[in-house]
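Only one chain is shown below, in structure tokens, and it's the form predicted on its own.
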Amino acid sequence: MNRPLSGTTVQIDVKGPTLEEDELAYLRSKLKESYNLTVRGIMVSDEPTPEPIAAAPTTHIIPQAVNSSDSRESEPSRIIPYTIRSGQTEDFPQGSLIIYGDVNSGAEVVAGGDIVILGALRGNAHAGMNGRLSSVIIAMDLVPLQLQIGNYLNRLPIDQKSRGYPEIARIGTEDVIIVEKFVKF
């Protein structure tokens, strides 16, 4: 099996609970074990979370039905390694997406959940295909020819710029993709 980040040191942030001494120590023993990465350290913070940002006045709610197998801590990733080239497309109705680079116009990565892109959108993103409209789309560079998340589809315009920092596409409050700066889940 193929692990990108074998033998990586990572600096795990954990907020909310604080937890015990041996879970810390069990928690750093499973990824080495598991997955050779070594804890450089863990920073616990009880801090709140903030409120997300509102894009629109609230005027009615999205019902979604919360059950276990819509949650995204018990879905299935596929990380892909390498850009997504014009032509190629990558499709995982299973769960998430995860890229670790571009792309490109031409280039259409669809998922049953989100989808997290380390580089630039240009192509074609479908989150949510299997009707998830709690699905986001996450990319460092959002200039995508079009975005869908469940049956919802927003083109963008065709000479849009990169605004130069990370954006999520979302279902808003009015049914409709939004795109907003991101800064955390």
Contents of the next structure:
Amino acid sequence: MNRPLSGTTVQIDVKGPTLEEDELAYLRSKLKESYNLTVRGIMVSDEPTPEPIAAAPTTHIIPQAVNSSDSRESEPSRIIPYTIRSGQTEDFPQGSLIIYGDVNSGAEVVAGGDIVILGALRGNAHAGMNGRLSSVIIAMDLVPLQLQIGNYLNRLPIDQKSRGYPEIARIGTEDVIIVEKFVKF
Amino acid sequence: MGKVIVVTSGKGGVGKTTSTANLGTALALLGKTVVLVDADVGLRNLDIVLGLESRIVYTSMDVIDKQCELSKALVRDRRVDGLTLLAASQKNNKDDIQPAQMKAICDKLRSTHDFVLVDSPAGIERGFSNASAGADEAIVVTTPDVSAIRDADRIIGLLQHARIEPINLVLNRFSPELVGNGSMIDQEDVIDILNIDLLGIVPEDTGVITSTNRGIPLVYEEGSEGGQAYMRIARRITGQQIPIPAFDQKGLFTSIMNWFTRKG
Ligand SMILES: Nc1ncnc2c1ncn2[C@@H]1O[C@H](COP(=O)(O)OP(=O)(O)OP(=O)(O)O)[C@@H](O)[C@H]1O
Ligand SMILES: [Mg+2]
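Can you swap the form predicted on its own for the form predicted in complex with its partner chain?
Next comes the full complex, and the chain you just saw is listed first.
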């Protein structure tokens, strides 16, 4: 068997359910015996590490867990069962908007919370207008003229092309709006 | 009881007047009684496209002002039975007419004709409200470019708000070559954005200019692609099921043919 670490000293970090004293002793002897590893110390933390928020470039596709903190649960939402056309606007400062249609070029949707478009976003969308920065914009086809979340505007490629899968826009760690493939909430 | 159909677009110069003249003539050629109403007060040109400009005596303004009977203001097109024109006043402007007055005219015309086609001016203001005031249905004309499409979208929203339906689409000045080389939006994308039914596609046709200058609608011209397209659209308006030929498939069709010949 190939043992590249043989003879080295290691430290074990343990998270999650704590190990008992005898289990740790067993682990220590097993590592020495089977892999010739000397255990220098064992770090036990019972706090799960937070999921890192990925500040991925728009082309980078990673499944993401959307931070569903803040007031999302307590917010009302409104359903718009039609396409919003050029010159038309839909405002819902109290909460989130769900649109069963497209938001066309020249149209505008503004919501206090999230904006979920079960169609194409070709116009302007402004989520989190009251400052909830965890607000997101999701569209089956995300090809907007302008995106705004809270007071963060745009910052995505002007010539964003239709990708053929749903995408989500939100504020990433680097304080810019990032757009990624939408996998799940 | 006839149908009142407004021909409109939002953006100017996309072919509303050309479409109104050709569809009106085509419907008359199919045996329907048709009156064309020019609602472009102050900038009329439906009379020119129809070659009737020298015969206009009264206009819709005169009818509204009770200077003449509605039936007397209708100019008969002598080339085909059943086609007449109600011209717009050239010396007035759009604010001189109220939507209710246009609606009253359309309601009267509807009772004596199979089709009343109203040629709308560009824009979304009074001229458009006048033109659409009496309409049951709408034909939205667009060209395959983003600004015309956005304006068409705007107009569709206003028509829906006014509960005018169905709203059908005529895609004008379509060029298979430009779609083929990727520099023009194809019809599927236009329909995807506007989300209304496609009534027909009229190709870019240089014959339109000569036809306008001579006052002879394209549908009279044998072998004119544009004229045939308008003829097909007219048949669809009368309820006939006529497939829309896929203009952009022509290139594809030839390339498949070439491929077979090369192989064989
Ligand atoms: N299919 C076509 N092929 C080539 N040229 C066309 C076609 N349709 C329209 N045109 C040209 O486009 C111009 C505008 O057409 P038209 O007057 O019918 O548009 P309109 O929408 O009525 O304009 P307006 O908004 O000013 O009333 C004319 O010069 C006409 O010859
Ligand atoms: Mg015109």
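Take the two forms, find the largest set of C-alpha atoms that superpose within 1.5 Å, and that set is the rigid core. Residue numbers count along the first chain shown, from 1. Here the structure is a predicted model, which is why all the values come from computation and not from measurement.
Relative to the superposed core, residue 27 undergoes a Cα shift of 2 Å or more between the two forms.
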